[in-house]
Structure formats: structure tokens, C-alpha cells
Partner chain sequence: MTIAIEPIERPRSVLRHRLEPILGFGLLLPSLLVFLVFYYAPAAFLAYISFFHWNIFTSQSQFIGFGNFLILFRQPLFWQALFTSLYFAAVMVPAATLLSLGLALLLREGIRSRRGGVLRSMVFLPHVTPVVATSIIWIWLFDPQFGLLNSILGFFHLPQPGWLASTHWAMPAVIIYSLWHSLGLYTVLFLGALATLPRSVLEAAQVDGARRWYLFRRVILPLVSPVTFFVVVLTTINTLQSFSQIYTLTGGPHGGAGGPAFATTTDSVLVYQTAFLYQHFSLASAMSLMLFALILGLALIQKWVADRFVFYR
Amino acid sequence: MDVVNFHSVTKQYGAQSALRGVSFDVNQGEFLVIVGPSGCGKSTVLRIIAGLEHPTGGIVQFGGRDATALSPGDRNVGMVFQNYALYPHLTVFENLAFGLSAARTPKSMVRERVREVATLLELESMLAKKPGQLSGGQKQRVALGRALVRKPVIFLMDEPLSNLDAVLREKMRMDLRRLHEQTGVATVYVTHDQVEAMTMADRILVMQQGEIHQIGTPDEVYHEPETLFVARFFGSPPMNAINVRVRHREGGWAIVSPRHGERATITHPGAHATEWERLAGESGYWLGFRPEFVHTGRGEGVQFSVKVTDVETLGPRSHVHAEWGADSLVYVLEHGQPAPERGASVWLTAPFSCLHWFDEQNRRLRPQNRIGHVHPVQEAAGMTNR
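Can I see the structure of just this one chain, in the form predicted alone?
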């Protein structure tokens, strides 16, 4: 049975819509990451699950039962906040035990449960310390332990790693996944960080402006984005996206920019000629391709003649920024590949297999693989998944 169900949930703050008909499920034992830019509604979803906010419309279910109006205390959720929210005057033991003690749990049971959680989170040697004596990572583990000690039906985590430095964030990501696998408690994790989403999630829920753009596995979200927003939100550097039209030219096909008139040649269309013909009848669309799949030189696919504007050297790879007319493009060079000079003119090829097509409303054109498609397990350079 699903742990939580949202059915067409809306949330209004006066004239402002924070959520617009949001529907999704949280499965038993799942690690669901909600991701999106600031103000997209992800924290509102978390607060509604916790009972800290009530929806304006729609239904929230816990275990198949209507919990829309249920109080926070009756939901048995464990919530971990961005700022830890520890009591500075209490020891680690007392912080961990606080919820159980407030619920008048027998002292022997409190001690047993706190010791159990402290062992799981490697906090045994810190139980007598106060929060002011702990590092950021240790405080975060105490905050997790305080939620875990109550044996919640679901964990809710609101950007819990945002206050940590980069090295500690990476360690805590692994610790959180290990903790999840050990406990099996369903988890809803809110972040704006695409790396956290890609490396931690079983499924990712992508939001923008109070709406869900896509729910899927990390592979699906990265390789089969449902909207142009999703396509460009994931990836570093983000997906190249240009507004184009397809035109027949000299017995072949070309891509033309309606903004600046530049053309890109389509070479060896082969079996896809029928699809190019159909695309040519459309008014226009967005063509997307990821920087790590672009080839330098002229090859089979869509060829662009570009001017290099900048080169970022990032250790094992370089990001080359270029202009195709008035459109900015980026491509990736791996270590050992020579980087062009700024101002140089170069040819780039986006292979058919890496092309993504979106209509003028920014929705993915179907079928996605009509002119090639990168399979989720192929060519995943530059992106790390669990």
C-alpha cells in the first residue's frame, strides 16, 4: 500500500497559487526527491504532508485513509529541517529522547530506543555533549536521530544538507542513503540541488510554479525529459536548447533559426527522412541536445558552424562556450582533447541519437525516438547515478 497519496491538491495564499492540482504517490520504502527552483511549491508539499499546512482543495491520504484535516501529531511523521532545530541547552541524549519523553514513554523504553538510534548513527560517544560542541555533520545526525527515534511511517527532509560544505554534503548523501536502506522508511526529500536528486532518489518529482512537470527515475528524468524545463534543469552544463524550424534544402534537409536565420545542415538523414518531412510541416519547435554528447568536427547528425566565445577548464574536462548566430551553445571536451582558441570558428555535430524535440509549448514531442534517442544506459557521460 502507498504511504501517502496526493489527489489534485491545491494551495492558495490569497491570490497566489502555491500548488495547482498536484497528484502523486509515495510508495512504501521509497526515497522520493522533490526538486525544483525556489518558490516552485516543493516545501509547501512537504508541509502539507506534515500537517503544518492544509490544502485549499484536493485530498491527502495516509495509508489509503483521508488525512487531509489530520493534525501533525496524529500523522506520525519524522521531519528534519534545514537548520537542525536542536535544543541548545539539552544534551544529545536529551535531544534524541525529547519526543518520546513528551509522549510519556517509559524511561527504560526511551533509553533503549535512544541507544539503538545512537548506534545506528554513530553517536554513542556524543550522547553527553550539547549541540554547541558538535560539528555541522554531527548536528545533522542528531536531527535525523530525533526524527528516527519515534519510528515514523515517513521521513520528511527539507533541504537538510544545504548548510554543510561540499565535502561533508557528499558524505552525508551516502549516509542518508545507507540509513534509508537500513530502516526501509519511506522518505520525501526536498532540494533544489540536482546532484542530490540524481544520486539519492529512487524517483524524482520535478516541480515548477506549483505544478509537477515530471515524475520518474533519475535515468528517465535525465534522458527522457517531459518538458524543456526538466531538460535544462538537470545537467551541468545544462542541455543546449534552440528554437528552430526544419526546411528542405538542395535535395536534403536543414535546421533554420527563425530568430537569426542561421542554418545547420542535417547529414545522412537515412531512415529518418520521413520524419524530417513531417517536422518540416510544423511551425516550429525546440531542439535540445546535451553538451557531453556533442562531437567536434563534421559527422552524421546536425552540423553547426559556431564561433568560440569562452573556454572553462575544470580539471578532467573543459566546457567550451560558443555562438551559433544569436544562440549560445556549450559542448564538453574531456581531458587530453585540445581546446580551441577564443574567437575560433569550429564545426560541431549533434548526433541523431542525442536529439530531443519539444513543441512550442515546451512539451516533449512523441514518439521521443523518432529521430534517434539516447538510451538511458548509454553514453551517460558527466552524470552520476546510483
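Predicted model, so just to flag it, every value in this text is computed and none were measured. For clarity, a rigid core is taken as the largest C-alpha set superposing within 1.5 Å between two forms. Numbering follows the first chain given and starts at 1. Compared with the form predicted together with the partner chain:
- Relative to the superposed core, Arg178 undergoes a C-alpha shift smaller than 2 Å between these two forms.
- Once the cores line up, the CA of Lys151 ends up less than 2 angstroms apart between these two forms.
- For Thr91, the Cα coordinates differ by 2 angstroms or more between these two forms after the core has been superposed.
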Second form
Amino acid sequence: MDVVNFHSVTKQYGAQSALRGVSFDVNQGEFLVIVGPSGCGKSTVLRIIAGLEHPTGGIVQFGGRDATALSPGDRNVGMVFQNYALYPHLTVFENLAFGLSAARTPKSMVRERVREVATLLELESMLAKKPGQLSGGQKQRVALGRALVRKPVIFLMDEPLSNLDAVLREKMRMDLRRLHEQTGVATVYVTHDQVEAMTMADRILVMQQGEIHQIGTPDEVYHEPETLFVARFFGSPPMNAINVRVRHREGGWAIVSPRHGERATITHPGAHATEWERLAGESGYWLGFRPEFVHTGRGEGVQFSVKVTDVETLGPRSHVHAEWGADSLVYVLEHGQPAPERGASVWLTAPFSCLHWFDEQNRRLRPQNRIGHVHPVQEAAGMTNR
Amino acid sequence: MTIAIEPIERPRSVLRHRLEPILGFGLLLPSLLVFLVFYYAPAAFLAYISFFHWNIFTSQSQFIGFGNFLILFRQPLFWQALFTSLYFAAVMVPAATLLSLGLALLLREGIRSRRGGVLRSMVFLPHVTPVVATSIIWIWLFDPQFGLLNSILGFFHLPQPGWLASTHWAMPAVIIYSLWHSLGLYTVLFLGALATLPRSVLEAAQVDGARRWYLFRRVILPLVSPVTFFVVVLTTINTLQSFSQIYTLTGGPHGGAGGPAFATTTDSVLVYQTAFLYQHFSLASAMSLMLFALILGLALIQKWVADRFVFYR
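Given the form predicted alone above, I would also like to look at the protein as it appears in the form predicted together with the partner chain.
Every component of the complex follows; first up is the chain already shown.
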């Protein structure tokens, strides 16, 4: 049984559509991260799960039962807010006990439960303090404890790490994962940070403009993005995306930019003749390939002749910015590889296995063809021919 | 460049350093003078003459020490007025605080809507009306025979009190008017406090399963406590000092202020009558000092309580 189900949930704020028919399930015990740029509706989804907002249309189920109209207090959810939202006038103990007392839990049980949670989160020494006397990280742990203490059916976290400094954020990321494994409570975690999504999620739900673009494991959203938006949202620097057409050219095919007319050479086009034949014609495509999979020189794949415009050195690696006609491309050089001069002409090769094709509506071409991306795991298992 | 600037900068900054306090006091002086002449000096003079048998028309003033205070202590009317003042305050403070907080909670729902704005203005409006003018209107509303209030009570077959004509009901009538006139201010103060409550904290409480009353008692009430304290102190001071509405409602211009039968003779009314009707200025001064001590004492007690229960964010 799923913990929470959304069935075509919509949310309107006046004329503004915050959610345009969102459907997904939260599975038992999973860590689901909702990610997207600000204003994409991810917080609205979380607030609808919590019951703080009611959907304009659609159904929300808790444990298979309709909970669309249930008030927040009746849902038994634990929520961690971005600014912690601790009760400033109450001590840490009272903050933790608040929900239990509201439910008229016997005092001895409240004490026991608060001690348990305080031990788990290492809050024992600050139970008598007020939130104003705590550091950001400590407040964060109290907020977690408050969500934990009532043994909720689901945890909701709204950008809980965004107010912490970088070092603490990294530590809390691991702590949260560990806590999740200890409690086994299904968690919905909202963030705009792709690194948090990648490192913490069992599954990632990618949203943009009130719509779900993809739900999948971190591996899936990275290696098999369903839309160009997902493809470019994950990865740093983002995936290169160029608008191209595939044209016949003396016994083979070539990739041409309709915008600036540059050509890219395809090595051994005959190897995937049927796929190229299918792509060839007047329709345009978005061709995507990740900067980290591109290599310099002329090798097996699509070869671009580019002019280097800038080199960013980051220590362990460098990002090289280049121009292919009027399109900008980026590729990554690992430490030790010689960096080109600014203005130098360089050959780049995007191997067939790392190519992503999207139609003009920005959706991935299906079925995946062999000159597109091949999932490394499936490749190893000999499942390339899907 | 810095070397060239330094010798010039230094004397100038020293000059400025010396001039600044003088300039500061200079700017303060006009308002300080106004306060001194019209507020502190009369107050000091009042304290001074309360130790004299003082006559405004002749210069035959006589130092009598605590004589005026001793006269007051032996004067039943003084104690009665003190009791009336405390009765007035004892009803006004809780009533005004609770009603304005309640009104603010009701109005908060519509705080962003246009209708909310109209409602807020309606609640605040009585406070900006002149006390004397509206008191005269309320005399008509309170009229035992022809007044609106008794017409309504009569319509529902409820007893119709004599209001300002009754020794029992004159003070409640004054209280009703005072509430009507002052609630707007206190409500707006509470509305301000409610508007600054952090939204996520209220939402966290909702998620924690707090019902309406629990939310109010455990979260809203403690978080608005600084304003509650302020309203309590303000109501206490305003009530103990209030004069105009009592004077007007109880027929002041016709000489009957504080009636009937001293039922609405509060300390401030008695001070006025002693000074300006009977010309016992030094006695009235002593009474004012006592009133001042009473207000100060109450405010200190309130502060002592507040230090234990008020939460400042």
C-alpha cells in the first residue's frame, strides 16, 4: 500500500495555475525528493500533502483512503519547515512535546517519547533551552525531532537545509539519510538543489511550471532524462543541447545546424543505418550530450570542430567553453589534461553512447535508438537492444 | 594623499566632536522647553503646593506638611472616589483587553480582503471621534424613557435600567461608552501583533494537531503577550485618568458631574471638583499625587507580572 497518492491534483491561485494535474505515489519507506526551479509548484505539492493547502481539483489519498479534505492535524504528518518554525516562547522540551500534548497524551508517555527523540538527535543537553539560544544546526535538529516525536506516517521537508552553511549542509545531508534509514518513515523532501536531490533520493520527482517532467531514480534522471528540461537541470555544467537536423551526405549522414549551417561529421554512419535513416529529414531535433562525456580529438561518434572561447579552472578539472557556429558548447577536462588556448580550434567527439535525442517539444525520442544514450548498467547486462 | 588629508581632517573632527553634543542639546531645546513649561514645571509646582494651605487669590499660603493628605485620609468621599476609580479600572481593563483581542481575532480572518479594511475602519472609527460630542449623543442613547438602548431592551422584554439616572447603572453606562470609544485603538494594536505572527509557526502548530483553542492558548496568546501587556497598562492609565466622558455623560455643564449621588465620582472627577468648584487647589494637588502614586504602583505590579509571563521575540 502506498503512503500517499496524488490523482490529477490541480491547484489554482486565482487565474494562476500552480499545479496542472499532478499524479504520483509515495511508496512505503522511500525517500522521494521533489526538485525543480523556484515557482515550479514543488512546495505547493508538499503543503497539499500536509493539508495546509487544499487542491482545486483531484484526489489526495493517505493509505488508500481519500484525505483530500482532511485537516493537517488529522493526517499525522511530520513537517520540517525551511525556517524551522520552532515555537520561540517554548523550551526545546516543550517544542518537542507540543504535538503530543495537543493530542492529550499522558504526561509520562510524553516525557518518555521526548527523551527517546532527544537521545536519537543528541538534544538531551539543550531540552531546557529556548530556540533563540540555539545554533542553526541545533534548531534544525529540534525541528526534525518535533516532526519525529508523533511517529508520523510521512515526513515532509521543505528545503530544510537551505538556511545552513555549506559544511553543515553536507553533514546534515548524511545525517538525514541515516535518520531515514533508522526510522524507515516515507519522506517527501523538497529542494531546488540538484546535488541534494541526487545524493539523498531513492526517487526524484522533477517539476517545472506545475507539471511533473519525470519520476525516477537519480541514475534514471541523470542518464535517461525524459525531457530536455530534466536533461539540463541535472549535471554541472548542464548538458549541451543543440538544435540540429540529420541530412544525407555522400553515402552517409551528417548533422547540420539549421540556425548557422555548421556541419558535424558522423564516423561510421553505416553502423546504425536504420536509426540515422529514421532521424534524417526536415524535422529538427535537440541533440544533447553531457560535457563530462565529450572528449577532444576525432574519435568514434559525432565530431564537432569548435573554437575555444574560455577556460574555467576548478582545480580537479576544467570547464572549456567553446563555440560551434553560434551554439555554445561546454566540455570537461580532467586534471592533467592540457588546456587549449583561448581562440584555438579544437575537435570534439561526442560518442554515440552519450547522445540524447529530443523532439521539438523537448521530449525524449522513443524508443531509444542505438545511436542515443545507453544506460551503463543495461549495457553491461547486454540489454542494449530495447 | 592620505598624508595630505590627515592634518586637515584632524582639527575638523575634534571641533565636530566638541560641537556635536551642543548641537544635539540645541535641537532638543524647543521641545524640552515646551515640556518643561507645560508639563514638568506644573507637575513640580503641584507637588510643591500639596504641602501647603494654598490660596490662588491671595499670597497667604501656609506650609502644613502632610496636612492635606491627612484631610484626605479622613474624608469618606475620597475613599469612595478611589473605590469608584478602581471599580471602573477593574471592569475596563479585562473587558477592553479581552474584547479587543477577540475583535482582532475575528477581523484577522479578513485582514487582506477589501471588506476587512472596511471592518477595520469601522472598529477604529469611534476612537477618532471627539469624546464630548459623542458623549452627548450617548446621553440620548442612554435616556431611560426615549433612549435607543432601552427601546431595544424593551423590544426583547428585558429589564430597562435607568442608566445615567441610576446610582447602580451610571457607572456601567460610563464603562459601555468608554469601551465603545477605546476598543478601536486596542483592536488595531492587537491586529498589528497578530499580523506579525510568523505564519510558518502557526502552520507548524496546525500540522502538530493543535485545535483552535489549543493553538490560541499555547501559541497565539504567548506570542501576542507583549501587546497584551501594553494594552493592559494603557487601559489602566487611560481609565484612571479618564474625565471628559464622565464629566459630559453625568451632566457636567449643569454642575452634576460625578452623580447621581457620587456614583460616578472617580478620583479624577473629584480632583476637578475640589480644585475648580471648591477652589481647594492644594487639596486637589495632594489628591493628584495620590492618583499618580496609585497608577505608578499598578503599573509596577503589572510590570512585575509581565516580566514573568510576557515573551519578547
